[in-house]
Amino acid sequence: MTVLYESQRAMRNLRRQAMQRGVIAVMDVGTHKVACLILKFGVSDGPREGSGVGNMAGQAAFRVIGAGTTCSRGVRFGEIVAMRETERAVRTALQNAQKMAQTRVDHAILTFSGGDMRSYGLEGSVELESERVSENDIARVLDACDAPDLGHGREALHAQPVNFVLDHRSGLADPRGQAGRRLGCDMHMLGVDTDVVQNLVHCLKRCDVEVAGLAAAPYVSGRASLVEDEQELGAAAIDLGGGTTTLSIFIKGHMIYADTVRLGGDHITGDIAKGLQIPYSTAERIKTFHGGLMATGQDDRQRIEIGGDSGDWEKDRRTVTRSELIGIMRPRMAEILEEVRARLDVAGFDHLPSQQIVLTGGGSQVPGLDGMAARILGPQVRLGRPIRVPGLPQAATGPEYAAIVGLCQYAAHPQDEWWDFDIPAQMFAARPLKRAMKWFRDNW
């Protein structure tokens, strides 16, 4: 944990500087694409009165000024598997929006979908030095909570506050300057896989940016699809991607719950592909003009041209129904949905007074897929668009940009996690796990 602290710290300090000098890029490292905005920021306007714990780091007014994409290499399942490839790809991203913005960047907040992400639940309780909260009476409360053992080769990525609680009053979003006697604190934890992670650093590094902050995919794609009543009432953001479909849990404005399932668009194109014994790319091309999950009459009528340049005629006139296509797609996706369904069960979904489902990501666009989610996942579904952020090109307002979006936001209005605040860094005991969202099921 103590190299985790240090780094962490050292990532903000990164970024402080980085918007000090007025520009900052984001980048979203995704099995089917990868994405770069560069953010240029003005004078910060500060905490908002009321905003809560999740403000105490600040906030910048920014505008988006760059933008580059291009289709991802050597990514599976939201991980590097071919370093190479996958720096050729981020460096035309990066080059593709320095073009376009016309400087230079120098940091980078990344986001990523891998690395086996897992979810803890802490807590932790402490006596008070004075009789109000003080900033350091929450950094105390913070270093109460015990980390669970996440095991060899694992680090956490996020370390969230999420819940105060001062003698019996419980809900708190900010308790500093009220007068107790004992402070407690509900924290969320977020564990990944550390080789992933230094994977991606590593390979912005080649790329000669310094990464100057880490965010999950679930994380920032909820902050972007959910609006606020839906964060602070309780809902569930999922992000169907290309190799993996990610999913987080908010509530009061924090998030509780993040998970990911190692299953995507990606899946149901090579379904296609071997189904129909076809290329993958005229895979791809088929599920985006034609794709479809709910077969109608006129399905049946409805050809389909495979097309192809193999040189066999026969084979390159064949044509498919639309039915034949929405049968391929339909197994796969709501394979996809039950699986997510299942971790909303484990997370305890069901006990949110607001279960609102928002689906986002490049693969809520499949026509039908919100008539199967209602069926799969529950009534309150609906389908979500990343919230405008200043100066973003049309291109990039569809939900496939969910995450980068959220990410956005997150470099310029980061909530505080453990590390910003001055605890001293030292190994915590192994604990076992936790539930993730114990808290609100005893303040609800």
Contents of the next structure:
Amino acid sequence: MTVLYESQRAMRNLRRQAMQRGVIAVMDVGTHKVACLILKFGVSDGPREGSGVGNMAGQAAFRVIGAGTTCSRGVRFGEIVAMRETERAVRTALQNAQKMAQTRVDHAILTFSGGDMRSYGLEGSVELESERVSENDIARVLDACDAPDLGHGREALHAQPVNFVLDHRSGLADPRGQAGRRLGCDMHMLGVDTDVVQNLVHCLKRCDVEVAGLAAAPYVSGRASLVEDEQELGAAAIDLGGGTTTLSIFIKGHMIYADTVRLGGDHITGDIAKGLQIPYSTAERIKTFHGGLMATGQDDRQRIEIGGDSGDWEKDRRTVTRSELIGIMRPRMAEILEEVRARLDVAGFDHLPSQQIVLTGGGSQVPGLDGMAARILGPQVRLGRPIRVPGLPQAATGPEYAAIVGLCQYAAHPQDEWWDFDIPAQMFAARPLKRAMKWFRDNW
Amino acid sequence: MSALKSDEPPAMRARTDSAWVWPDRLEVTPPAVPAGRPVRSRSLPKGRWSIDMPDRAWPPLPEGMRAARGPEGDLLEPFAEEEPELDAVPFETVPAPRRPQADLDRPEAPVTPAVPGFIAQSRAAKGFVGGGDTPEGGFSFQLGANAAAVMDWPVEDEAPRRHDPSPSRLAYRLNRMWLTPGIRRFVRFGLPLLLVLSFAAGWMSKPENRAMLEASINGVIDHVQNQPMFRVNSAEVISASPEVAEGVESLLNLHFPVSSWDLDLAELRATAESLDAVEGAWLQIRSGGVLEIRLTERVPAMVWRAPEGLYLVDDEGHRVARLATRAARADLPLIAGEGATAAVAEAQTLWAAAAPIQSRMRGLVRVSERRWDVVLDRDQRILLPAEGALEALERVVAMSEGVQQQLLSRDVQIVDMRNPARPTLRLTAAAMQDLTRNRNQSTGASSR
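Target state, the form predicted in complex with its partner chain; input state, the form predicted on its own:
In what comes next, the whole complex appears, and the chain from above leads the way.
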């Protein structure tokens, strides 16, 4: 745990360094696309009057000065399977963004959805040293949380204190300075495969960019697509991505559960390609232009030319009805949503006071998804788009950019993590002087 | 990778366009065939129809000389060995229409040429002009003669190649380097500056280049300075006396015409003022190319008898001119002695104070650069003190005025006023003898 603590703190220091320099890149390495935004800090003086952008969450502190998106290569299920190819895609996105920003970036914050993310809820409690809760007490109680066995080769990606309990009062966001005897804490920890993360970090290092932070895609897309009251009252954000579908549950402003389903829009495309015997690119195109989930009588009459380049005149002039296309897409989407439903059930989403479900990600643009999701997931379903951040190009405002927009917000205003607090003095053998001072204070 | 490949539908492996299509589900591109590599084949490749077939010769034959091929790519008819009679060849050829793709499966009947051995091509007929009269000898092209060369054809460059949009590692690094502000500034400003400077230094390091540059610069300067508006044609010296004007003009030694750029007025002024008679000079180049010199002359106040001759000096003691004889300026007082010119002002006051005895005065002599002697005729001298000379002189004048005293009319050689408290007279030798004799007579002392 100490290794992780040190590495996370090192990344945090890098992030601070980049913030001081004023330019940092945020990067989303997905299965379908690799997107990169370059943020400049300390330039924007807030949203313009009448632009419709409120001072939400203070994201006026930065401005997007460069954006680059390219098709992803060598990534499956959010994990790298061909490092060189992924490196090329990352290079393309980075270079485009740098060209637009006319500056070079040396630090990047990364989000990804692979690595088999698993949530753990931890709790711990300590007796207070003094009458009031101090910073050190919080560090102690975070340290007192009994860490679960994440498994071999797994590490914590996020470890966020979600809730504090002081004696019998629960639901405290910030107990510092409050009087009490016993301080308890609930922590949410997200475990992830180390190798997957290491591959991503190595890939970025090969592009001469230091990783200055890591964030889970479900977390950041939830932060981008859920509005504040949904984050407070409880909601699930479901990001239908290319290779994975991620879901995160928020309540009281904190993420309490995150999970990924290794199914996504690319599987729908694959189904279409296999079912209609057409190239993958054509299938993607047909899915994007004509796809749907609810068949109507009109769809039986609408014929779609699926084409082909085989040289066979008959084969190249095939058409399908839109109903057939929907008939291919619908079962796969149902499967994805069923899988999400299962994960939500495991997480106990039914017991939340508010069961708002927000669908975002590129896959959420399929017409008829809201109706289908309402049938499978629950009645309160809406389609979410990411919040607006200053300087974001129009092309990057769609729901498929939810994760990276949330990552911008995360870069500007990270929530407290376990490693943001100092290790309590008695645990840290590297500070004998401080221990000696403490011993003197305690005994005289 | 082959496992990945096998679960993909066969449609994906169909021929794709040259355009980049994404996402690439195979994630690895198939091994690329190096472009331009000639493929040598024993058998003729099977094309779908003749217009897709490559020309089986490299370099390609001119348009009219290509053999026509059947739908399977085979040669429709071998060329005739002997040249056909050109007159008998009808040049009317009918181009084969492009068939609809629907009935491609039914092979078309081979095109039968109108004349044996002379084949109309089945693609567009616009290029067909009848190759019989080409300078290379018409259709002497033979398939069997150089079969190896004929069977080679290049693989087309573009067809299997996909354009990879990603920058290479080197390009990416160079791009990032270019976006680094310091390097960018250096390349944009520092490097050109360095280049220009080094070129200039290298050029200037050769002496002939320097001389050439200097000559060309001087040429330009001369050209500009010799413009008519800068020309000075004459000098006009304005002075009180024509002698001084002439002297200044000859001293300045100007040769007209001259450019005003070459005239150093300050230096000219200094030269003009170096003449003794000139107190000040005022120079101006007037319009019309006239150099105007206004001179202020010195006014002679005294005559100074220097060891080498007589000079006129002004009231500051500065020499004005040489004087041939004292009589030329008898109206001016005469001074002499070492350091006399330094005390001209005092001499003037003394001269003014001695106005009653002016008719007798010969001049003033400076002694030891300290005090004045007034020299009168009859070798009389009045020795004045260094301090209070004026008062002493006034006393002497007073003693020589009037009826009673008449000091200077007597037989006195020197009136010594150097000690004002004790004026002393030195009589002439005859007067002294007379005085002694008179005294002896009055006292009755023997003269011994």
